[in-house]
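To begin, one chain is listed below as structure tokens, in the form predicted alone.
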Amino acid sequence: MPQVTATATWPFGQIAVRAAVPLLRQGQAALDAALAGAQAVEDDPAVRSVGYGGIANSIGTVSLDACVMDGRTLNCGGVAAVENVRHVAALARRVMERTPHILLAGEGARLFAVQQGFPLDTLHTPEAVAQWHKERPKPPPRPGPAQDRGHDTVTVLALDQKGSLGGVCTTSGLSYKLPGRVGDSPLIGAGLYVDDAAGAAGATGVGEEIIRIGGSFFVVEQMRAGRSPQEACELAVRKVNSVAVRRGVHPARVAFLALDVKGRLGAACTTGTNFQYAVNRDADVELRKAPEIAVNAR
């Protein structure tokens, strides 16, 4: 029987891992456990980049993105630019299970949520509103690399007792983004990709840079080719760096996290990202720091 494993991005990923691991040990499926972990973060108002209490966009609206994927079947679903729905990861799973589609967006996704019995809710907290008023940029956004003013997506990857993988990615996206902006987090192959035949990967950071290289799919395909999760994540960061050099811009802060069916982990990030991730270790949860890959690294 495989050793169950849960891992999640950033220090608040500890919340997700602590919620997911007991379910895995009870024999629940990887996707169920990963979703429970992600939802625990969505519900925490202290996490300003996911779910309830997320920092708003440039006009003061909290807009959420999420996706889910089952490694056994490759079934997947996502929602993008959703307002007034707290548990968007669970909504993404409903898209996967109850529609012929993979991605619903905006008002259509919110209407689907109401039809599915999700309560409409305000996602603002007083603390998040105060932060928005204090920090939001005043000039209109200009072309070029996306402004990195907060982007800490939670991606949760899990390995269950049957040796199957599941993953969930959920976020409020870049703080102060333009209304309607969609990042990597709801896009299968960008923010998340899971395949029992190869491995699972998730991303966090400036979504435009992750989308540009098909980040999570790239990581999984490297594992399919025989590379370890660690090697695969480092290659993805090197690709981000290479593309940034070609575009003549400093690389944005991005990170990748990977897990394979043997329970092996990998993580890497661009310089200055200070990416940390949580993973269960025996009866506790451990926080680890990912290596940073410089632009000129080979």
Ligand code: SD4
Given for the second form:
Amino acid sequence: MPQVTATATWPFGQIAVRAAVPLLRQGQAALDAALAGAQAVEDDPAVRSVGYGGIANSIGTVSLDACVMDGRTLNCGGVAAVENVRHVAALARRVMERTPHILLAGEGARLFAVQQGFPLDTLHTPEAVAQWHKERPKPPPRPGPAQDRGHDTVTVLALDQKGSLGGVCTTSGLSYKLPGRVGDSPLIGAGLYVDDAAGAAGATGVGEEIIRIGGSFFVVEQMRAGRSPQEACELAVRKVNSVAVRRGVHPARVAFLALDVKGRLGAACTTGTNFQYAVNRDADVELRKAPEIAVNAR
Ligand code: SD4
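Starting from the form predicted alone above, please write out the structure of the form predicted in complex with the ligand.
Let us now look at the entire complex, which starts with that chain.
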């Protein structure tokens, strides 16, 4: 029986791993456990970049993106730019299970949430509103590279007792983004990709740079080609770096996290990203720091 594994992005990923691992140990499927982990972070008002208490866009609206993917079947679902729904990862799963589609956006996604019995909620906390007023950029965003003014997605990857993988990604996205902006996080292949035949990968950071290289799919395809999760993440960061140099916007802030069916982990980030991720170890959860790959690294 494989050793169950749960890993999640950033220090608040510890909340997700703590919620996911007991479920994996009980024999639950990887996707169920990853979703429970992601939801625990969505519910935490102290996490200012996911779910309830997320930082708002440029006009003060909290707009969430999420997706889920099941490595057994490649079934997947996502929701983008959704307002007033706290559990957007669970909503993404409903898209996967109860519609013929993969991605619902904006008002349609919110309507679907209501039809599915999700409560409509305010996602603002007094603390997040105060932070928004204090830090919001003046004047509003202009054309050019996406600005890194604060973000942090939780991506949870899990390996269950049957040796299957599942992944979930959920975020309020880049702070102060333009209304309607959608990042990598709800896009299958960008913010998340999971295939039992190759591995699971998730991304965090400036979504525009992740989408541009098809980030998570790229990582999984490197594993399919025989590379370790660590090698695969490093190659993806090198690719981001080379594109960022070509576009004159380096260093782009991006990180990747990967897990394969043997339970091997990989993680890497661009310089200055200071990416950490949580993983279960014995009875506890450990926080690890990913290597930073410099722009000119060979
Ligand atoms: C986005 N990738 O919306 C997300 C933001 C984020 O770590 O991860 N941050 O672009």
